[in-house]
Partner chain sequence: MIKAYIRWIGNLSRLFAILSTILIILAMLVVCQMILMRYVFRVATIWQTDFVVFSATAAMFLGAPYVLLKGGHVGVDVIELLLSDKSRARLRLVGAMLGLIFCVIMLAATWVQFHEAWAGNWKHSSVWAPPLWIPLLALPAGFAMLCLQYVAQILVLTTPGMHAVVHDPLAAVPAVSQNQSNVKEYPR
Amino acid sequence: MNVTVSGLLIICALFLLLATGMPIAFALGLAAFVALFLQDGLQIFYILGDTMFSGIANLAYVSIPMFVLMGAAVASSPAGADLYTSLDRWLNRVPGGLVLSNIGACAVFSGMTGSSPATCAAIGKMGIPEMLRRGYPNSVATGSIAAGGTLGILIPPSVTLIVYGIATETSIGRLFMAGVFPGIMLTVMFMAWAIIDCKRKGYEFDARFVRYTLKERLAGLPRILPFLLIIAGTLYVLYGGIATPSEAAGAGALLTLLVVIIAYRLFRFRAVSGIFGSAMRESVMIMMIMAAAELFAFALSSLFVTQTVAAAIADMDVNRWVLMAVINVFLLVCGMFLPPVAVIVMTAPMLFPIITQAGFDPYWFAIVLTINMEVGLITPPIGLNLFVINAIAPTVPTRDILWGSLPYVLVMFLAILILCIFPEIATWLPNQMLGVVE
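Using the sequence just given, produce the structure of the chain by itself, in the form predicted on its own.
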């Protein structure tokens, strides 16, 4: 059986398993197991455990459950509601202030959690009903939250960037810096489109719903500021080289947990155990996907599929920007069917040498790759954020959610184009803070 047929069969098997509703980690693992078993027979059992374990046996991965715990502590507390309320009170006099405050809350909450689904769920539960109550079109209310939630994997601290850093052996602190300005840029672009979309659909902004006094606007800040300081402190020790990602994540998780417990008086065992339970479920899910993705990548490599694809891309006698366009299409297709973590674990080691040999900055490429993964979060058939929005807003037709999210996909494409024209948006800050990588 030639390499092309083997590759097509294993990919088709994976899509078939995903179509049955099987969890992604199990689908990846089973497709890889069957392919390896057909190739090597019972010999596969000698390497099965070691291969999967090697996918997660890295000390740097300790930072992932710590950042997840940090996010779970915020998402499981009223912190999200306080953040949303504070932004709404400060922006309520701005035309379109509610939709702007929702996207802004998604951006800030992303920095607290590093998780897109958590951001969608936490902000969407409050923001979508309020926007619908004030007459915003269904597609605007749901699409803005679905898109805003994708910022969770771009704005640092980002689990996706951590996985990329470990997979490619690049600096996680530098990756976080590279994501700051693109994250801000994409947030502003989302806000601009939301306002345009509202006006295009005939929605008349009216800022006269509620008037807040300065005292009311300042009331929520004491609870929000500690979280913002923790995020700033975590990023500072990472950027300054004071602590490793694991150390910074551990300290950030501990401080966040203490602030949540003290500020919101979550002294009951059930409340605290719920935070740890939520963090454990998400961490185990991520680690299972990473272990299964490692096995899947090993299967593709054993069948020489990875090497063949990499060689075919590398041997393309085309301009390097045409090469980058091909890579982007490849990533977009992968992101539509697989979660960001799985795509990065499987593709980053293969693409990293290709993009560096073509003269592209690996940290800039990490941001381009991440925005591609954001697109996958709001496009069918997987579209995790779409499912989250559908669950928290069951009265909104699925069609409205899809049509509301689609324009933000185009905004992300525009963001990728801007980054291609002005790569300094991603590279300037890390180069200024840490020096230019030779």
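Not measured: the values here are computed from a predicted model. Basically, rigid core = biggest C-alpha set you can superpose within 1.5 Å across the two forms. Positions refer to the first chain, counted from 1. What changes on going to the form predicted in complex with its partner chain:
Core-superposed comparison between the two forms: the Cα of Val396 travels 2 Å or more.
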Second form
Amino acid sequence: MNVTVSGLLIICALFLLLATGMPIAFALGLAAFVALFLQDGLQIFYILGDTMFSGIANLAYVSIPMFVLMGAAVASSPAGADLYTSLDRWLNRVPGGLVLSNIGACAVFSGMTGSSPATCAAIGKMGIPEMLRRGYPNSVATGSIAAGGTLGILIPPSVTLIVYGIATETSIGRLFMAGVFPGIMLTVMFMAWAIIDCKRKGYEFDARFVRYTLKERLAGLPRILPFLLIIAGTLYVLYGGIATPSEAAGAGALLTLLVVIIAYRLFRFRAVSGIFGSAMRESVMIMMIMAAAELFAFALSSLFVTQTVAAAIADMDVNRWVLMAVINVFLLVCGMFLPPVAVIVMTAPMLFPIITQAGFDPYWFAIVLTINMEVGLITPPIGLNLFVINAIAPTVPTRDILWGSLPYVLVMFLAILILCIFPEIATWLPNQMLGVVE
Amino acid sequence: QTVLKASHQFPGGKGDIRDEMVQMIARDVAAADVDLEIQIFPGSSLYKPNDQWNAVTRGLLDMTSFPLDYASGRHPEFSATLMPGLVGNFDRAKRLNDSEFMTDIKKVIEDAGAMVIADAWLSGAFASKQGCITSPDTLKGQVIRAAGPAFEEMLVAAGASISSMPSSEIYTGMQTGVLDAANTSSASFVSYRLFEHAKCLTAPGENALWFMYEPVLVSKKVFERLTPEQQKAILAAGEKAEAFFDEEVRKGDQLMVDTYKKAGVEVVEMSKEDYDAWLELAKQSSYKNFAEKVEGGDALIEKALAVQ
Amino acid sequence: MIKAYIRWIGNLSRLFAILSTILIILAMLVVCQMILMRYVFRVATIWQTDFVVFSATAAMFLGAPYVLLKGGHVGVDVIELLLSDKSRARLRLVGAMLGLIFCVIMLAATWVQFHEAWAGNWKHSSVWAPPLWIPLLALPAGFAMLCLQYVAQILVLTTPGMHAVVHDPLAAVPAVSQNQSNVKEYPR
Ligand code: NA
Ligand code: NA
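Since the one above is the form predicted on its own, can you give the form predicted in complex with its partner chain too?
Shown next: the complete complex, the earlier chain at its head.
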């Protein structure tokens, strides 16, 4: 079979399967199976299991359920609400203050979990009802949470950076560091947009709604303490010569659980089992998609589709920035249809040689790729954050969520542009802390 | 035209000798004009490193440059190909290839469904942030990332702690202090720039502890389906690649030594006494475990040690 | 009869989920133990890495049936939203059938893999060298349970009036927001 034909066939098969609404993981797997079966026949039964199993049986990937567990511990306990209210007491006088609290809470929470849907769910379940209650329009309330939630994979720890690190054999500790300043930058940019938007449209609800005295504001601070403790503790384990990133995740998860259980006296079985239950569900969802994406990537590579596309991109005799733009558009399209982990598993090994060949820093590119994937989280047809918002706020029409998130997508594009102009935003911290690597 | 798939885990087109070996074979086979094309899938872009064995012995994968020890879970004899102190230096590695020891190993490979078309013994080194790793007691109390289970057994016996991590994390590990020392191939020592954090490098030299067998394998099922001309072309290309490897791998060691010296890292080699001390330790740990685990394991080790 | 099957399969999936959760907790605890041993006591750690990797990986396959039960494996719902109730039900049935086909294929493939590891006494190539069939058992077990769970779903979809009794298998909500209020129920 011709490479182009087989490539198109497998992609079409995938789309048809996805259209039925079946789980993405199984659609990826079935499309891959059909392609492999047509190529190699019954023989492939011998390697399907190997490919899925060794696709995820990796010490670094163990950190994914651990970083998800960290988030679940905070999200499924009163800790999330505390974080949110403490921030609100300080920001409520600013125009659109509640939006800022939401985005800020998302950013802080991102430091404790590797997953974007988890961030979205944790902050959204308090944030969205509260904003709607104070009279914010649907689009503002849901859009800011959908976008703020995407910070979960940019601000370390991050599931996508772990997957990228494994796929490209780059250092995960270094990748995490590269995400810090871009994460802060994007948070500030989101907030700036929120202020502009709220000023422009005159949403001044917050100030009229509630007033807090300085005493009340200070009283809220100790409640943020556990979070700072968790983040500081995890960072210390990670960069203090205690453990590798994969191991630090386990320590972070245990630390978070202990802090949350002790601080909020969650000594009942039900409360703790809820934390583990939701962590298990999300981890399984992510890892099944990854395992199946490995199978799909294997099929694409086996049919020589990956190599053909990579060669086509590499052979485009263009300026490296045009190349970067092409790659970003390509990723954007992939990100619209597939979750970030699947996109990275399938494209990172293929793009990595092209990127480094063109003289781009692989750590910088990881951050650009991650922001690009963040866009995918809030674009239809498959946007994990959109699904979460849909579940939290069933009364808000999807159209409103999309309209609300659109400006943030543009902000993300702007962030990618800024990173292209000033790559140091990503590379400075890791170079400073871990030394320059070629 | 027959198209064969060749897979390996090493970076493609970046000068890694194992990749160059496979590329050479592909070029030579194409030049032989026997209607045979070899598609190379470098950098684990098709199979994961460990999955290559199953695929090549089943005939799903046609060719691979494969660290044989990865399959030691299925054929425990293969542990002997990543066994401390069994090789020593490149000249001895060459003699080992024609020994009874390797005949036994290759028999296991063939029975499983693959065949060796090019031998390759890769050398490796030690580096530490603390001081020079020479005799076993210089490693006591250090956290080290070792390459290979048999090595881990010996290093533990020497009083070291083992940390397992992918080689891409070694740099950060040494930088942050998670690791005191590392043991890996010479090529990795250069490409991962460990000289920025190492205080002392123990280069392979005349008494090298670490050698790993990474032959180019061809699936027997696939090979038997080829025409005699095609078979001949593959074998000839393999032989040429083997000679190329033998020459280049020595240059690689020199490059590592030069790079580390230039970076101001102390470079030492193990003396015969150091080497013998390690060998004694290995006999009590890795060799002993191997003999217990593998039927005829002690005989296999003896055959290897008997080579001059 | 059908009702009983659906309930039993649901409970079995829950049992797998508990096992999966325990494995995740064990992985977390062992990671911490490993860090403690190595960096506080400077002792060699032999079995921990393998244990953590295999228990976490096995947990993912064992947890998958429960996540299916809870509708936690995300999929595209755009097409569904455009359809009438009747066509939507039909599309869901097609999706469930295709999902079942994939799980049956993987059950066969992972059984072959497990059986070879078992018969050949394959070990993981590491110092600890645990037998590979133990972690690999999680794959056929998980996919077998997924098949049974899919059959339950198909029964719910094809038996009139069934989803009024057991709506659980089709709660189409992402895993992360499962335990929150306002869970949408089928049919919407
Ligand atoms: Na994060
Ligand atoms: Na999307």
